[in-house]
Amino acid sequence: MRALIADLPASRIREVADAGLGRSDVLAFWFGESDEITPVPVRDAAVTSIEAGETFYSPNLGLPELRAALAAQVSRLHAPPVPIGPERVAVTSSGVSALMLAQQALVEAGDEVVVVVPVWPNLAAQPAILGARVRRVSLQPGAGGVWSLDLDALLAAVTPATRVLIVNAPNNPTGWTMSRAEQQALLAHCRRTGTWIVADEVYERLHYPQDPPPAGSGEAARLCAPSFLDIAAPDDRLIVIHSFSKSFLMTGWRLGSLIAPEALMPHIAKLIEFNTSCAPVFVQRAGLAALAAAPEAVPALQSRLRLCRDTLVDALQALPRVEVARPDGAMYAFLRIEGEPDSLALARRLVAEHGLGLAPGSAFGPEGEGWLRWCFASRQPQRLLAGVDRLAQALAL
């Protein structure tokens, strides 16, 4: 075994987990997955898919319509300078897979890669299971739990050195969203120095302006954060890293996409080949019928998740000693608790004592020491509220 390999860390989130294998009164919220299960019309076009047969390989780049359906799509949330044609997207084995496709074009031993940090510890690791040099540059936490981005230190750590700069907007596990300014800025930069970055944009959609469009408007079914892809040329050294996760309640079906020069496309494909050969045919064709219902269904699922992040962080912010802000994105609320600065031990006794399952600050680096990250995408908000009592019920002991 490589040192570096038997030296990763395994995961924090993992191991607080199985603390809870086996109990059915633990209120679980480590994982960073809705309670919902994947609507009907996607599970039913796998079954038909199944049914018909079709379970052989397919193209190593993904089915050609499901291809062009997501390049539709994106150019239609986007507008990106020129339109984003099928020639340019990849599907993938899971939005993981498709951040290691780009690690594994892009990354050779020795190289320096740049990451915005905290951040979910797969962004970080891929590229030093490669043999890179990794630079982590922290966003900051501010008054009330606030976390920002410090522009100028970010743009002081990408050099004509830097190979990759990976930056995860909406952030996973802050909530953190990239600004249009703070993009282009860092675009600029990027095209100076002749550094890659590779934008995960997984949470795009979970998105949760001050003033959100009406429903059933035109621009609700276009709700999403700022992208790199709003601003970039199509020649830019830039991947996009896109999932059907989370906007569209898929964890478990790992279908991903990745959206990049045409010309790194034959050898993506490459990558593909030997490292999964392709996405399976019903798993696609299960993407390709969430792609059909999005207009209706992602923006009632941003609604429900908005309602739990409210309901979730007006009931945190009432205990004392707890510290949260309000996430302008993706599915999680990260609080600190005064006098608790452990957060593996903490979360291992609230599951221990009080049947609560949150994730270790810990996990997303060492900028996440001292929190504690909470997934608040669940069908009901009372469930929402149970936890809280337990964690009330931990505090006052």
The other form holds:
2 protein chains.
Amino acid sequence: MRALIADLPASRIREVADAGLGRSDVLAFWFGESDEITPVPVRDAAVTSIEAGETFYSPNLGLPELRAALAAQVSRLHAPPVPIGPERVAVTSSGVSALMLAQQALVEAGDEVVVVVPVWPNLAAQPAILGARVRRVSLQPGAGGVWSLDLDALLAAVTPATRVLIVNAPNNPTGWTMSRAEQQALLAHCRRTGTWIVADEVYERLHYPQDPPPAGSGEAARLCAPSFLDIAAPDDRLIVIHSFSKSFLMTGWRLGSLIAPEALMPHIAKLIEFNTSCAPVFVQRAGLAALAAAPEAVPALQSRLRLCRDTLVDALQALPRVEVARPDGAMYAFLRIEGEPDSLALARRLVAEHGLGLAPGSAFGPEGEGWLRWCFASRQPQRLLAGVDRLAQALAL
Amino acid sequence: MRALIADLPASRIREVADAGLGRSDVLAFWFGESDEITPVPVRDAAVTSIEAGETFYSPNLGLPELRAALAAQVSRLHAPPVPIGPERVAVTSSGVSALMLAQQALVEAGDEVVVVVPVWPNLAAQPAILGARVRRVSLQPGAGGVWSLDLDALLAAVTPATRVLIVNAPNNPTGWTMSRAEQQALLAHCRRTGTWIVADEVYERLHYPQDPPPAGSGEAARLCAPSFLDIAAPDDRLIVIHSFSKSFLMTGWRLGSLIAPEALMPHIAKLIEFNTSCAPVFVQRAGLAALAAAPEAVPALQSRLRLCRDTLVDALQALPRVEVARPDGAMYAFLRIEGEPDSLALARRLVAEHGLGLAPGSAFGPEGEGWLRWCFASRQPQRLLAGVDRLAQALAL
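Next block, the form predicted together with another copy of the chain, ref. the form predicted alone:
So here's everything in the complex, that chain up top.
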């Protein structure tokens, strides 16, 4: 097989999780997944479709009604300079599949790709699979464990030789959320260098601003993190990736989407044909139901996750030796513990000796070494506090 | 975007189908899909899983019980030299996804890949996406429209410079089915040249030998086309692709699998993570139900499809100017009509003027030019005869 594929690192999260395999006493916060089941109306829509016999191929780009609903949602959330029509939307077999399609459309072997890190490892692995040279530009941890972008360093790294810039914000694992000013500077720069931006915005709805809009207001129903779609022109070199997994509690359904310039869409359709051909129709029906429920369901989820975040971060900040910031976005606390530089060894010890399942920061690249990721998406904030108790025990030893 | 992707041909089947869009009077036989809905027990298994709340991530390689059931089925059908265990099985998000994973594992930009054609266009497109040089070796049409392999030409084309040989048998679109002797010669040759064989065997259960075993017998329950798995050692450079789509009437579910040497499997798991992460658990439960029903359901489907094949081929052979063979495998009649060299123009005219939807042979490469593909998987053989009537009308003009 290819040496390049053999050398790709396996998931260190999986490595830690395997150490806890078969143990029912582990409190697991390692995966990027809520412990809530997909809501009933969403599941019902899939069941109705299956019972009606919708078991045939879908168009490559997705059901026209789902593409229309996604376009309407994006235009409602973002008020882009020009409304985004269904012709710019592709339905994909997961967000990660949408990201892979974007790389296949843009990246030749030998091309240079810049990735903002630490980040979900898939984002750097995909261009590597296509033979690209991947340059990593790191976010920087500052006071209180807050990570931020060195914009000048990133602008210096992106040159006319850079084919694609990959940015994930709100960021997994750090919670870093890109500001409007940063987006504007990057977009203007990439217009000059001719670089494509692939923006992984799957956490856009999991956003917790300091002054949230009043519950039940129209602003609350539209709350999301700044997006490149707010400012980009229809023909900018920009592909934005969305997923149903996080905002709609649908990780197991493998449904995502992307928005690209219209001229790209016939080619995206071909790539979908050659990768997975289409998403199941009944899964797309579930996606339609999720979008229909979104105006109530997403603000309710945001409130629950904000409570989870505050419960966890307050408790962690009260521990000695722990440094952790209150993230503005996504669903992770990213923490470090004084005197614990080896995150994989620490994570394995926490599982083995204390039944606490966290993801090692090194899973997100060497830039995350010394840190731990804790997913706070949970039905029961009490579960998070039980986890903090176990960490406190571990630190006391 | 990449010029290579822009230049990939779009589906000519889709092009013809688009010409019939919105017309309810078209008899469509253009897609590789039965018109039968997935059987109730399979759909029920998915519904039960969704209702039970199985909406979370699955392991990358699939549910252990599905991997075990697939391994048991393969070992039962093929009696390989060494039984195939679950550790060699990966569950994938469709057969086409399994094929793409195999290419990503094996093919660098610049590598040489040999493909036996005419064939389903995805097989040649996938290595091209990865930057490979694709060499096409054509099956040859002979007397009565029977296509066969020029084994010497294929052996001459596969050299130590050939990284991968891709073979789809039973073949879409020609119905060509590989003989045991051809498999043995190819496997021995590829062992010498160090070439990987990627065998697309998704039609192995759609096989119609001249002397079928008696209905209800154990042989009937195990009937399938010759497979490389019958003869290959566990560590041979061989990846075999399967799909639930064709033998279990599950096209819309996007569920497939692959069997590879055990040493490859950790790397296949990584590639699944980076491409789609996993297949939905409830789709995998449907796959388990399909395997449980297979000993009765597959022979019954084989009988129905044999009747469809004979109904269609008998009627076509009775038409003047039509040349068509009775295929041993898959679910297509591949025909040509005297005086009609342009298959795309003919297919468009048949849709527009006669409401008959067939796939142009040129969709499967230049080697298929002048031919038409007719999918005979239908609940109602009468529907096939109604289609033949339309063709007869067209030929009479």
